[in-house]
Partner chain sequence: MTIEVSKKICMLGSFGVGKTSLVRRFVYNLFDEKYLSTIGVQVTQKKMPPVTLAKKSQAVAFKFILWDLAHIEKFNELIRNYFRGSNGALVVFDLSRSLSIQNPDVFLKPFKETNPDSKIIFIANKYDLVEAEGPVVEEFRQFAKSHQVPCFMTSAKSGDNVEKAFNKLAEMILEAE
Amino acid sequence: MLEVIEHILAEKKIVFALFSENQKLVQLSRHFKKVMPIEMDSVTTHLLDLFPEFVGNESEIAALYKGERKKYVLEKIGRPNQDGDISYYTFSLTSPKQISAREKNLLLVIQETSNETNLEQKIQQQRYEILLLQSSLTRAAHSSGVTIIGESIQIQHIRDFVTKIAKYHNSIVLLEGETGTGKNLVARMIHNNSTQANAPFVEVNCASIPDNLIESEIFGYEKGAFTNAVSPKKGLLEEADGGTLFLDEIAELPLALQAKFLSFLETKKFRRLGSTLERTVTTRIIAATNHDLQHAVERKEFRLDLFYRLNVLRLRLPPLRELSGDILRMADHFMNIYAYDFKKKIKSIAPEAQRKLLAYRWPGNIRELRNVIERAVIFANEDIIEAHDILLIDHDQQLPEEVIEPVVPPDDLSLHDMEKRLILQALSRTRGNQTRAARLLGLSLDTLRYRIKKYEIQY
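Atomic structure of the above chain by itself (the form predicted alone):
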């Protein structure tokens, strides 16, 4: 019966090995070498000799033997196969207590995951190609006359700023302002008004890329830099060479990466992951944030030296509530755009609808105004937008931001488990935004990231 089970597992590319209390090989499943070729003799029977991927993780293995953890997993482990290619595996070590109450054998289950890993790599590559396509489209659209609407003093100041600094391609620009104030639009205006307008404009949101991927996305990597790096790839810095790299939400850049990015800003030189070759690019850097970077520095969430380096050409974009004279100009602009897109003959905004727009505080700023006008154009029945077509959020009736109430855990739930649940709950409520989750929990960003790693939280 056991032979039949092992055969079925092998068909699914799953095999196992059993190790004694002193980590010596006790047993291999019958079809082990068919799934994973392995060099072995009478001497190399120790776990770390047969599977050196566990070297450096001795404390985790000791914790398994002690029963302090149930399982330890290594994913995307690459090994040469008989065809000279790389096959990928997942290694799962299981605590002896999960196997037998009497024996102290450690079970290693290995599953080949080459198909899944290669598919994941292809998906990542396709995402990267889409990003490059978006960059190309942005480049092609520069001649469409991207500009910011308005006649107020604040808008005039923004236009003057763009005009003055656009030609200084080597200078770093820092854009600050609330969400929705048009930081990406101003970044494009700077690029389009520069002498490098025909060069690439590459935009990336630092908050949208996981911490363990953002370094390779920005700086690129060489083949073999990590387990699934099957081919070399340029980073965004190289893709934007000669043009502009716009780093939105720069405050979300991990602390560990900030030092490397600062070094690049100082020298314009960098190395891809897994490479010793120093590369040079002439990329203009425009950074943007909706956070107060000085407060982030005080909270040890942002490097002071990087803040000083970014704080060369600094521009604060005003919230829409400070641009009351321009709200109707922007509304008319969006109305004309969406009327054309939706093939509707809307010509104006009714006086009562205008008063409604002017009385609102616009917490979502220009982005919210654009969305409100888009909806109004869709639902307008006549050639004019009426007040009832303007749907606004009544923020006075909104509930305050959710907070996580502390509760006493039940008898069967440890404080360790409770803390892990609270972190998962915070990440769920903030859709994975670690900065907001840290704020909800009253922790620093570094502390939250430490605990995410400590509890092996995957989100």
Second form
Amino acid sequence: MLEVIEHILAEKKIVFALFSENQKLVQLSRHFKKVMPIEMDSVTTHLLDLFPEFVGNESEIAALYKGERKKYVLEKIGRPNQDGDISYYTFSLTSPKQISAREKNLLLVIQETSNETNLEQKIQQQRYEILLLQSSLTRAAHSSGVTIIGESIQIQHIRDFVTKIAKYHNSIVLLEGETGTGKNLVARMIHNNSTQANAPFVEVNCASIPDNLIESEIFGYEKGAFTNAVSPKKGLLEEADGGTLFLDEIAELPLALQAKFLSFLETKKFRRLGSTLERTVTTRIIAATNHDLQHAVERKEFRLDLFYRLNVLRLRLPPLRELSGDILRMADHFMNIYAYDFKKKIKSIAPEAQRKLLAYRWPGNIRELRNVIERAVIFANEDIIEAHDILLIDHDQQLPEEVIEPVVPPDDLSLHDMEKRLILQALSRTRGNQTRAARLLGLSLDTLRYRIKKYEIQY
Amino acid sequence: MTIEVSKKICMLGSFGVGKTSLVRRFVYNLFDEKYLSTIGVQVTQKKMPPVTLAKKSQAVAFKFILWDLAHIEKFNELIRNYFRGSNGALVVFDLSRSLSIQNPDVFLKPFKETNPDSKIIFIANKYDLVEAEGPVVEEFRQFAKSHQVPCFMTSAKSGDNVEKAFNKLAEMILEAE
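Show the same protein again, this time as the form predicted in complex with the partner chain rather than the form predicted alone.
And the full complex, kicking off with our chain again.
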């Protein structure tokens, strides 16, 4: 009968071994070595020699002998098998009193669990590989440009600011600076330096979304909230939950929406369009603007209370012309990046080219410098960027700083028409160069592009 | 005469930090680039060179019973059984990943509770992937200092400092006896 039971148990990959009072092997079940291939000889018969997994558990083993403990289990014990793979087992040491009242024995029941454990390992392997890949991508992102170059006091100040405020995830940040000064980069640095670096970083340019869509973009909507809302959609606040929502050109946020946004900032709660359900997120808000928000408040274009709420941690990013000491460092940095991207062996910038870079006013700031260097790397013939590779807007032909004087039409005054005409004039003056036209109009490039699309301007 | 004493050592740390690679390098002097996640535990043995302490006449040779444990996501009583009776632990970190996502609190606190007298060393593995003595290394040193634990920068790939770290742990255990 015992033989039959042992056979059935072995079929289920369960075997056992009996150990004496001094932990010496007394008996192995009939099919033991088929399930658990162990090396043993007449000398190696001690429990801890055969199963070193129990080393350190001497007090638990003693408790089993004394009957103070009924069972001691070790799960998912991996051991190399004859094929060189790993087999997995569950070891259960049981109280000897349950086996025999006369002798103090220990019964070790071993069950092979390789099938289940290998399946679990495969799932775990995939999950961990994905997490490791995500981690290496984050690291790559960290080391490929999400850092600010420079050693000037202003740049040091930016770095200090980022380091200090990054850990305060609940605090709102307001970044101010001319276009191209790196507001987006600083927002990413704050996110990457925070404890939420692995959570999403979502960015939106408030000027690039039509007024009638921006509320649904930020707050999301429920099915049926409006004509085309065929299914519910998360807003950007929810997409960035746990991470950061970067709202560029916050001054362009429609006045009507500013109250709702302020309410969210105060309570961290909001409702999707068409929903009565109040939702909560832990999204950090970083807002940026190239306008003077205080002036916008004075002009009644921006709510004073929202301005106060945003004005908690405020950082002004200096224009590149104030960072003359760092221009060449940044140029070198961009040169290395583009040389690598374009597989060119550019090693340095010639002194004359350096002088040219230092003499320029950089109205387009760091973005313009990056574009200039990108072009220079492409056109450089040797391993050095020469002065003639640096193409700048000629100082003499630089666009006039004056604002275009608007002309009121003789009849039927229409603000839209005026705006359209001003854009056309600016495009005409800049020969279709949208970046320069935007600068001339005091708009961001995204805003200008949006207006061009809105008014269906073809130039 | 040399006495052989078995000591249970746990390898602890997040997934993919190189616990198994460190054991393979230390025990078999092998390294494999391929990542194979550990599940449960694998036990390996390694005899350490005999050491004679000034205060003791006999030489002691430790046999390290190395418990290469899988990443612990959540602590439970079965995991406590893995920890039980440990004389020491090497807590492994990956220098190429952010320290903030390798929080050791999940397993370190219960490990210390289970084995209050055990000795602990922090290992910053994958040293070959980061700038030598750069900011990442400095950050790790400060991190180990804040935990008041000795630390080693290792590379299971090159073998740098691997043996030193295990030897240091043996020394710490021996000194405490």
